[in-house]
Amino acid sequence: MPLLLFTSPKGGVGKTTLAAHTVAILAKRGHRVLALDLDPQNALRLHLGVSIREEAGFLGVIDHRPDWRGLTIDTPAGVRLLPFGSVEPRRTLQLGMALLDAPELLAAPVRDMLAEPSLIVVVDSAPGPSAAVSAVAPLADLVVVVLLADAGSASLMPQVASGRVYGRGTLAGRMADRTAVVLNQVELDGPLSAAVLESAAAALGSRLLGAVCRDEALAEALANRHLLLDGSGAAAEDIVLMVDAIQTRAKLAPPSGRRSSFSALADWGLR
């Protein structure tokens, strides 16, 4: 089954928020979903309703070659989760060095996850380049790059479009073909935000997967450990449309025996 990788060149863009909503919506639609947190901030668990006191994790002990199945957590969102784990900064550096020397420490268990029938693996990576991202990126069917609708993100657009954000050579070109972009916190009444959205559409074409508006309701929901899954509200609707586009791009059919909830689209041959 497919691997969806959420990543971003820099932090603070809402990557984890969008990854959490994606896995929860896919689970709500009947898919079996495993969320894998590769970000040392270990925040994905909080978005999915896991207690902040839960400190166990997978990547934090990856150099001990753990059995990933024994470390999964069933979340209130209906998603199986492999948290990063709570580790000290020095330990995070040690893990990065271990993965640089032996990327198979992570790549091998991820391939094992992908071998499970009907299981969708969604990875929330750390911002920027990392040894963990390098280990799993070649396995990704779709790389979702999250950017803000601001000047800093606009300056990165050519690198994202060409794949240079992943480095040089064959891997960068291969990753560019699998990359799609979501612009977060878009303000259409703001000249800069609208200009960035326009330039992204021009530079990326069909690889611009979606745009999510700035919406205080989203921040308030997250503060209350609540996900916006029903599409009610501006940001919630944008997120649902983003997940629709991800399902289409990753060729994720509805689970066996289920039709898409958008029956008219199915009837028209669009699903």
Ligand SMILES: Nc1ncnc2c1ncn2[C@@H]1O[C@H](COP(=O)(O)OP(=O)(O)OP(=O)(O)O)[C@@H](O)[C@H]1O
Contents of the next structure:
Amino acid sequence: MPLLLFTSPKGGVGKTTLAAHTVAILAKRGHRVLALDLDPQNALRLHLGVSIREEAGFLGVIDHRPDWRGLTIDTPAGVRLLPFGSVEPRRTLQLGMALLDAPELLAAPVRDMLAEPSLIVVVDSAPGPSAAVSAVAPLADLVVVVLLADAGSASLMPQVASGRVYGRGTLAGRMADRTAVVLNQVELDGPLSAAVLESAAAALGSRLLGAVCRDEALAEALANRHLLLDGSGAAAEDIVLMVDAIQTRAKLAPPSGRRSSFSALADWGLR
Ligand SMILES: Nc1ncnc2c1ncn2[C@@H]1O[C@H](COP(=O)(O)OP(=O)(O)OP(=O)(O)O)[C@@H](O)[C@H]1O
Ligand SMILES: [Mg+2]
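Give me the form predicted in complex with this ligand now, not the form predicted on its own.
Full complex below, order starting with the chain above.
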């Protein structure tokens, strides 16, 4: 089943915030979801309401070939999660080297996750290139690149659009086809923000998946350990629209439970 990868060449742009909301909204809509954290900051768990004292994780022991099923935790946000785990910096470097040498350490269990019927895997990642992202990117159905509506992000847009952020040649072209961009922290009353949004829309066309406005409610939600899931509020509404676009782009079928409750529609030729 589908893999959605949140990534960015830049840090602090909202990858974890948007990945956490996406996975929780999909769960609320009745999908079976699994959140996977590839970032040694191990922050996705905090967005999903897990205690900071929870130190266990999946990526942090990936070189021991762990069984991922035994390491998932149920989060207060109603989402199953494979956290990175709390890992010392030196060990993080060792894990990166191990994954560079053997991407299958991660690719094999992720393929196993994707073999689970109707399970959607939503992946959060560290900023910039990493061995973990290289291992899973070829398996992604949709790569959501999060950028800001600022000059730094605008300068990266051509690389993102052509796939050159992933390297060169055929692989980069293949990744570009599956890449979509979300602009975060957009301020429509700011001339720079509005100009970047406009030129991104022109350059990316339908590959601009959404725009999320700058809204302190998002930062405050994290401080209060909850997510903005009901679409009320400026950023919350933008995020719901972004998830709608992700569902369309990744061709996520409605969850089977929902479909069966409207089974008569098939008889009427409506499905
Ligand atoms: N649309 C927004 N409006 C206001 N604040 C936001 C918005 N999106 C994210 N933030 C805030 O920006 C900060 C960075 O967000 P987040 O941690 O999700 O970024 P990231 O890309 O995952 O960072 P990193 O590269 O370190 O992993 C957080 O404090 C978050 O609450
Ligand atoms: Mg993050």
